[in-house]
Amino acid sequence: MKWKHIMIVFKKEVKDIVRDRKTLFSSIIVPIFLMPILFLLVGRGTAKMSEEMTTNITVALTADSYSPAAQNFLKESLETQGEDITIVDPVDDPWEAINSKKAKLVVSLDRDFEDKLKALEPFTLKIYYDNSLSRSGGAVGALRSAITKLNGTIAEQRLEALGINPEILTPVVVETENVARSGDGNMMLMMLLPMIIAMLVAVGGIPAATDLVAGEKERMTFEPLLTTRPGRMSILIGKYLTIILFSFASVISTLIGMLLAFIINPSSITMGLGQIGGFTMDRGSVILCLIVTLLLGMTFSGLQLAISTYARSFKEGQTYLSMLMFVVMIPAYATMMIMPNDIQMYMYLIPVLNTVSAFKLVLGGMTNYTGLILAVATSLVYVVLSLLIAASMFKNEKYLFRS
């Protein structure tokens, strides 16, 4: 195995893939334009859904519980307690009213609610909603909050009428303070960015890997390549470096797309949950995180090369390598909601999980050198194992010349 021969093979494979416009377009060009569109659409949809659930909440009385007194009570009480609550005309059918957008919520009152209110007795206010509609199901919380405020206001008025200080109802005053080092926007970024990077690093080289061995077998250019001066291991490493290159090229193009989305509309990245704030990153943690990410790409590049070598044709290679995507997606999505403080030590020992954990740690402004060093050490073992598997495939003519 000679470095000169490795570089010759590497340059040859890179040129071949660059000439393949389909692979280049799907791996590099598409993410740059797709990510801004995706994040802008999702961010806009999330913001719109949130607005529908919390603003302009229209409430209607049922026709059988309607009376001028009931209508006035709702207007004078609920509209003053919730700024976004509006009382509209009564309706006959709650389901039809909600689904035709006449009202987001429908309520009914006891017929004798006035008598119970004067007698200091509780009365029932029943809320009708459609949980299959976000604008209705999401508005229930806002109406409940307004009713809770109304109960508190009425209770205070009654106590004051009896000459009792209303403060006796609140023996404990609760104060909260958020001591997190990142805002809501950063929290959303911690959920999405590590998952996206880990998945792309692990599967970004699949188009290149499929073509480099399985594709060459199908085009009958692989056997002539083996007759050239570079040895099998030089060819293996040259193809291996090409897969690594395109794995990280797909990551970079996707991150460029996300950056464009952020420049166009900053709230698109945070899904409308706040703006991205500042980060306090430890330099050592960042370096170890990048090393873990690089080693993850190297591990999966070796596996992709081995699978491509095992495949008889380009189509068979695509089938096998597509299964690898599910292997990556399961742990990536499973850890999406985990925050830096929730990371367990075993997660630094498992591929994909270790990269997700490392990025969450860095984005959360935290340090855990023990976990990161364990991640680097175990990742090196995985790289060696993946290369040994690929090398065993290249040395075994049973797999090398399958057709």
Contents of the next structure:
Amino acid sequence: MKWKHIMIVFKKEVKDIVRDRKTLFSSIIVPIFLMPILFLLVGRGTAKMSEEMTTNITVALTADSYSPAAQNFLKESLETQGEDITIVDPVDDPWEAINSKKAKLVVSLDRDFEDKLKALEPFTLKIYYDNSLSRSGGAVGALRSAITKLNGTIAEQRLEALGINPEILTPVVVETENVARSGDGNMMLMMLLPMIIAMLVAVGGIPAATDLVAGEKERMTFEPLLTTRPGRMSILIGKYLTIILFSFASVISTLIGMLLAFIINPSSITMGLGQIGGFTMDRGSVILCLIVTLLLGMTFSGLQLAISTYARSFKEGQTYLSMLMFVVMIPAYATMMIMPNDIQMYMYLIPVLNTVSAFKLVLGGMTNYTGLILAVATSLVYVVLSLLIAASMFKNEKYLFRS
Amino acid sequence: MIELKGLTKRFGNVTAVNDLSFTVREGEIFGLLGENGAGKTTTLRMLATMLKPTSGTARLAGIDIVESPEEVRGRVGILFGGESGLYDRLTVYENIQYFGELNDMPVREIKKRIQELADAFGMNDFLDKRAGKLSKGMRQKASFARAIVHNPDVLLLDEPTSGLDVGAMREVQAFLIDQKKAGKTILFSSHTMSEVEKLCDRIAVIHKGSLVDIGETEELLGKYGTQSLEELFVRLAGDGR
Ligand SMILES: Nc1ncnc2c1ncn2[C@@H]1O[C@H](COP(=O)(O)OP(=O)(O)O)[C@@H](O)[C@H]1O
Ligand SMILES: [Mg+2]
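Output the form predicted together with its partner chain next; the form predicted alone has already been displayed.
Below, the chain from earlier opens the complete complex, with every other chain and molecule after it.
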């Protein structure tokens, strides 16, 4: 194995792939543009949804309980409670009204509510909502809080009329202050970013890997290459480095894509759920986390190279390698919701999960050196193993000359 | 010079090449003749060190294929099959350059050599075109040039004319004659009798991996009293079944 030969192969493969529009497109161009589009669309969707639940809440009386007095009472007592509530014209059928967007919520009042109010008796206000529509189901909370405030106001008035200080109703005054160091959007980022990075690092090299051995066998360029001076391991390592390069290129282009989305609309990066910021990350952990990621990329590059060598044809290579993609996606998706506190020790020992865990840990501003160092150590073993598998494939005449 | 000594290759139960021993003399064109499946490709792959012999060995230009495969590879040029085996996305220049670099040639020398080859094969017009955009004839010239960029002592060609039209076939033959004049030792396999008859100084006939006969082209023809090698081949190889 000679470094000079490795570099000759590496340089040629990079040049070759960069000229292949298909591979270049799927591993670099697509992530750059797909990410902003995805994030902006989903982000806009969720932002719009949460806006619908808290703004312009239209409430209608049922025709049954309608009277000018009832309409007036709602207008005066609910529109003034600080929520964005508007009382609209009465409707016959609550379901029809909500679904045709005449109102987000429909209410009915006891017909004798005015008498009960005067007699200091409770009366019933019934809320009709459609929980299958987020704009309706989500608006209930706003209406409820308006009514709670209304109850408080009426109670205060009644106590004052009796000459009692209304403060006797609130023996405990609650104050809250959010001391989180990070914005509430960080959680969303903690769910998405580790998954995306781990997945891309593991599968990003696939287009290159397919082309580099299975493709080369199919185009009959492989045998001439094997009759040149370099040993087989030099050729293998040259190709291996190329695959690693492209698996990281796809991650970097994805991160560029996400950055683009962030620049276009900062809240899109958390799918519209709050702001990010205030990260406090431990430098040592960040470095270990990046090493784990690098090692994951190397492990999967080795596996891809082995699979591409095993494949009889380009098509077969594509099929096997897309199966590998599923193998990666399952653990990545399964751990999406896991928060840094929930990470179990064993997760640092399993490929893909180790990278997901390390990133969650770092983004959550936590440290766990034992976990991270174990992750690095086991990852090193995986790198060596995958390279050994690739090398044994590459030395095996049975797989190399299968035609 | 190529010297085979008991060269044998088994794939599982199949003995693809069985105890082949013969010598190809320096500067001659030698034909390896056999039907499909006779073991020609396997023999050439072993000589090019792509496959390891199960037993036996061979020496190319005095170097042992089992002991120093890397050095052997530096001394042989190959052309396997009618396919050019060029990288479509690289230019002709880059294709040839790549093989020069892989064979440890200094950059300056590669440049000089490619210019020489371009002049010799008339490739100056398409040297900077991508191989994928070339006509068949241009690709063929480029693959000749690539095979000999490092000025190898020995040329191994596995059915270099298979699938080619008459014109392209003539190009190959002209190339081989030229290379012989340049002093190269050439071993090429074929199942097309006519071209072996025309080009080769000597011939080895193999059947089911074993050597059936070897000799001067004329000698073989005289010995068996047949006028065409075609018939000779049928007689020698066909009987064994
Ligand atoms: N990689 C391989 N694995 C198993 N059997 C092989 C392999 N390569 C060749 N063979 C077998 O070896 C025999 C000789 O094949 P080959 O050398 O390709 O013959 P030829 O080139 O003369 O047509 C055939 O029976 C073939 O099936
Ligand atoms: Mg053959």
